[in-house]
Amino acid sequence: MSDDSDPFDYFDRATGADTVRNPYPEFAEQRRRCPVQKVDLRAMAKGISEEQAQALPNVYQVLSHDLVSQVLRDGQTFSSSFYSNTMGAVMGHSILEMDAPEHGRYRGLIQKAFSKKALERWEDELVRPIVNGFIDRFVERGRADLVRELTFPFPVHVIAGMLGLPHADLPQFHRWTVELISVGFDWETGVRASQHLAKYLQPFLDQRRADPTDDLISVLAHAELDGQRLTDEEILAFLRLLLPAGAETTYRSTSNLLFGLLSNTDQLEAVRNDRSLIPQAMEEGLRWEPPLTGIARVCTRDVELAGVQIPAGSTIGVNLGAANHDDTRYEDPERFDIFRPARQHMAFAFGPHRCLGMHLATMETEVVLGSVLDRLPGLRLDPAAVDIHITGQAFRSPRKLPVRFGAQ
């Protein structure tokens, strides 16, 4: 990636945007054959030598709701340490790669920063003003691209505000967060972004240790559980995880929900007229189009799943998107329906590693949806727009969401 390239477009295209429109029929066909599928890496890695082919790991994909739940609940057999050699290389030793008992201790410390009181304060002091500030920029225009003008920029502004970072640093800060998670297909760029972020954040951490305020870095710097505190490296690792996890997934899930409602105008009107429907609309949006379709684990022992023998050391692709579209659990799963019976989905994962920031993400989405409905009367997809759709393989969202509102 060159210094003048667009890291956001680069990341989208590298993760399947504009090439993968709808992966769910293929997931369903694979699940019908067997809910555990071995991935043929040899076919994917064309042109490699026989020696390289022999060194390829065993990879299996789990595609049913029940098996995804089983894998995510059993951290002893299916370890999160898979991420230590991938995301751990750029984030540091973070909660993402930890197993029990280390995971429980670390999560207990981190959770202190996401208290109910903190969420309420962030909603009033950060999220609502930031969301309304972006809407202010286009509300008089009668038209907007809700992705580029609202859902894409607002989450990283929220996180920067939570951390107490200068507003002027946001463009560079946002670029580094996206470059960081590009490490899977651009190693040098990801590592360089990680180094930049650590160097950038360290002075703020030093200052908050000496003179704490009410921001998230201060809370982490002084959090204590059973006499233990977080080290600088642990805090920096969590912050490097929070940035892409909090900004990237929230922007996508919020965009997907808005697209679902705008594409089903009867349901949009139902939510507009009855705001008590917002929570179930958000849950359906997450089930229907989770922002991230899969995560990974590694087997610590030989195990059998759905009659398939999986040797120790194998990588398990945990397909959250396929689980959310399992037709044995959800009737007509590709249909967006906010009135379907509520059932547990996997968009926030499950078990001990269920998303730590899910309550923050839910609050942000609720604020966005409420503000959009309050301030953009007659909101509708722009009738002049052509072929607006959700795209992507690993990360999914619409790349644009052109709308009109008001009398125009």
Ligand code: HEM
Contents of the next structure:
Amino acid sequence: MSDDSDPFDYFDRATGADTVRNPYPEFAEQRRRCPVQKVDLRAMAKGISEEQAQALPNVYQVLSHDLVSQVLRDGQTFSSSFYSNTMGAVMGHSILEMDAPEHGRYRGLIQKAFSKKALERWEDELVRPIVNGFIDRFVERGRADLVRELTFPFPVHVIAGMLGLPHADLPQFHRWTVELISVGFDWETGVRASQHLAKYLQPFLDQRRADPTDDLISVLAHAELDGQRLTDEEILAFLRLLLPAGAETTYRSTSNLLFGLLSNTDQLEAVRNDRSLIPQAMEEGLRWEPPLTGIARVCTRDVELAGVQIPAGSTIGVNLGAANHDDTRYEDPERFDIFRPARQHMAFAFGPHRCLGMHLATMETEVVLGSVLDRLPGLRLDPAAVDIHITGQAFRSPRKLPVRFGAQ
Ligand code: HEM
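Mind sharing the form predicted together with the ligand? What's above is the form predicted on its own.
Now the complete complex, all chains and molecules, led by this one.
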């Protein structure tokens, strides 16, 4: 990637934006044939030698709700160490790639900082002012692009605020976070962003070790695991995970929820008139269009799933999107319906690695939706806008959400 290209656009395109509009019929078709599918890498990697083809890993996808939950619950058979050769290369040894017992000990240490109780303070001090600050900039205009002007920028401001990083650094900091997760298709850019981020964050860490404040870096710098403090490497790995984990997903999930409501105006009206519907609307948004459609594990032993023999060492693609659209569990799964019966979805995954930031993401989304409804009366999709839709394969969201509100 060249220095002057837009890393966000580059990332979107590489993860299927504008090429994949709706992967769900294909997922459903595969699931009906068999909920475990062998992925034919040989056919995908055209032009490689026989020797290279022999060296390709075995990759299987699981597509039903039951199998996704079985795989995610059983961390002993389906290990998260898959990430050590991918995201681990740019994040370091983070919680994402740890297995039991290391994972449990590490998670126990940091999860207090992400509990509902700990988040109360961030809601009033940080999230609400940030969200309102963005809305202030367009509220008088009567029209806006809610993606560019609200959902895309706000989550990275929240993370940076929680870490106590200076406001002026945000554009650069945001750019590095998306470059970091581009590592899967642009190794050099990912590794360079990782080094930049470590260099950028280290002085903040040194300073918080010496002189703690009440921000998240200070909490991590002074947390103790079995009587020992986390090392700089461990903290930097967590921080490099937190940025993309917290920003990229929340931006897309709030966009998807707003799109679901704006394109189903009766449901938007219902939520506008009865705010107690917000939690179920958020859950349905996450079920209907999870921002991240898949995660991965590696098999630690030979195993059989749905009658398919899977050898040890195989990669398992855990298709969260397909699980959320499993028609044996959700009636008419492609329909956005905030009134459907509440059933556990997989957007935040499941089991030991279930999203650590889910309460934060939920609180942020609640603030966004509440503020948008309070401050933008008559909110509707801009009638002049053509063909607004959700797009993408691995990450999914609308590219833009042009709206009008007020008397305009
Ligand atoms: C709607 C927004 C979000 C979604 C859909 C989401 C989704 C996920 C998923 C699917 C995983 C499991 C990954 C795996 O096991 O392979 C995960 C883990 C994680 N998420 Fe989130 N996430 C969201 C927001 C956040 C936020 C706001 C933060 C924090 C600021 C966060 C931090 C994390 C962390 C630290 C993990 C690793 C947990 C572990 O390995 O034990 N996430 N998330």
